[in-house]
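The form predicted alone is given below as one chain in structure tokens.
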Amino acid sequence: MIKLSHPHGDKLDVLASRGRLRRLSLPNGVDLSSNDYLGLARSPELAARLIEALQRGVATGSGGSRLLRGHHEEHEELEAEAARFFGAQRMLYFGGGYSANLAILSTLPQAGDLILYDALVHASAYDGIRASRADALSIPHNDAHAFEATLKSWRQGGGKGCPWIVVESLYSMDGDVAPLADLAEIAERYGAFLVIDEAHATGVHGPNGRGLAATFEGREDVITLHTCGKALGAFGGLVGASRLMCDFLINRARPFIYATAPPPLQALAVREALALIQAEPQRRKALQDLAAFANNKIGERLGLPTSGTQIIPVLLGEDGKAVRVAEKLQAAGFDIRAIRPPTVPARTARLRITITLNVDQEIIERMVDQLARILEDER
């Protein structure tokens, strides 16, 4: 018998001598990690809405593609009343914010089309990008001043085809906001799309929760794209965009056709959670207080630089140093994971502090002494 090569052991001992090597582990300690930023996801008002709807029979499985037998009216209640609330055209429901985002961009840009997209987008951005027919250009984040002047130069070279610019509306890792308003009227200007991720804007900022594009929402030239799973507490993600462009997906994006439609039962669970966001704004405002609270804990006894928002980096440069810091926090009961590079820029390996409504100013105040004792500790 031939004895297979596995080159793929290697490969991962290779991760492990730098301190990449990720292994999965269960939540412990208190949450200071996760995207549920308004504790939706084990709230008992989502859980009993969703008790009484297993109970009249809504169902757990789609059974099928959209195309097939697994497109349900919950499917179509959830687009129709998410297109109401966000001030879409048209909304489509997917089974995940990868999968949505893989589904524009490898399908609306064209062949001679170009995408600009921010350096720092998701990486199921980066997938969608590669996938596409179109020419892709990375551009320095947020720098809306490189993103006109390289469509000026592309357009003085004779670029026909449509440009797309590619954002995060809130920046995952750093917690930073884009300058949509200036990126917008450069979309207008030069006849592009703009393409704007709200996955960690929607829920938490803009009027009523509806996120930081609010205001370009329903424009014929934006494409946002809405996940479920973050604040909302749920699962999916919505893409909001035209009527012509929403029927283009639905006939050509292979992650829509070709997937297996997200469960009724979890639709149900999205259209509950927009009714509990506009139900109960309190639930935002308490969130931006703690967002302020842990940031201005953070920048007064740790002297570092802060977001401004509920995504709190502490940047700490070395591999193997936030991998340590982060498990003495875990240890000390506080769940703070390591971000590493290729998910962020080499040699910006980082704490990812996230804070959501599952903790207090307690738990922060004693999270942050403990992380400027750990701190001193690695000096």
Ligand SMILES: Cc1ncc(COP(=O)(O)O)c(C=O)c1O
The other form holds:
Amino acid sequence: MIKLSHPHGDKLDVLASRGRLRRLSLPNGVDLSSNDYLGLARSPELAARLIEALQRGVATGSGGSRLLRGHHEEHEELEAEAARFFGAQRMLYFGGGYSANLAILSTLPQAGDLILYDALVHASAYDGIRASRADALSIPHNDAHAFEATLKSWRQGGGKGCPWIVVESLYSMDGDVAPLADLAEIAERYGAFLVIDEAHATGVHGPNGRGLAATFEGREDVITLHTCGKALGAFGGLVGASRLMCDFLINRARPFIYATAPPPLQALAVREALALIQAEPQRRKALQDLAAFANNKIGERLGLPTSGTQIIPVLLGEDGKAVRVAEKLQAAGFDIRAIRPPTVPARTARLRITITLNVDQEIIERMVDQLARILEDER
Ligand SMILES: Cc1ncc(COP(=O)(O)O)c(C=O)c1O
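Based on the form predicted alone presented above, generate the structure block for the form predicted in complex with the named molecule.
Expanding to the full complex; the earlier chain stays at the top.
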């Protein structure tokens, strides 16, 4: 038999030799790694509302693209309700935050425009930028001055198109917060659009859980992304923008046009989740208290800097070490995952600890003690 040579196996071997081979593993142990911040993914209240919706005949599949017969009342109702809640001029519901980011950035910036993106933006934004016809420059993380200086020199150098500033409000792997007020002011001064990915802030931060960009939402030059698979415990991505930009996305965004629309039942789940977070602000308060407790414990017991938010990275540097420490925590019953390059920059492999309402103070305390012992052994 002829043996076919495939480069793929060799490439996987290289990943393995660098400690970067990934394998799928089911949730095991207590949740200290999911983005189900408010514990809604298994909420009995949401489940009951979905069962009732199913019994009323709400469809489990949309049957086609939003531009064809896949557009349903539940999509319209969600988009109207979400626009009211977040304060956006209009909202569009996508089948996931990944495709929403891909759609925004591959569609809205035009040839001759310049995209300035924070060096730590999520892969979905990066992929959208790569697919765009605009030029793009990476800006050092959270450096508002660098955004401004780059914009200025581009304009002085004859840049005529529209600039686009692309950031996350709360960074997914670092848990730190963008200087949004400065960036919004820079955007206004330079006639730039400001694209804010609220994936990890939606439902958790800002007034009523409307996100950290709530005060800028609704501005003509601001585009937001509120993902629905994290604190909202559901699935999808809501893009908030002006009516004009939403019309442009409907007409031109390939991930919107050439994809089956999200199930009507899913749109309804998001609407119910939005209703729940408004009805139960105590969830947000409980999460904030628990996150503060975890940050203090990690800071005190491990002597490490912490983010202050519900995403707490513990930087370990070397890939192998991050995997080893994560495995030891998992063996002790704590589901904490190692995050390695290329998801994070080289030499910054880390544990990404997330605080959700799926755990309590006692669990966090035990986890921090265990982590302290493991790190001691690693020395
Ligand atoms: C910052 C950020 N943006 C976008 C996404 C993509 O969203 P989704 O998981 O809904 O596709 C994620 C999730 O991984 C994220 O962390």
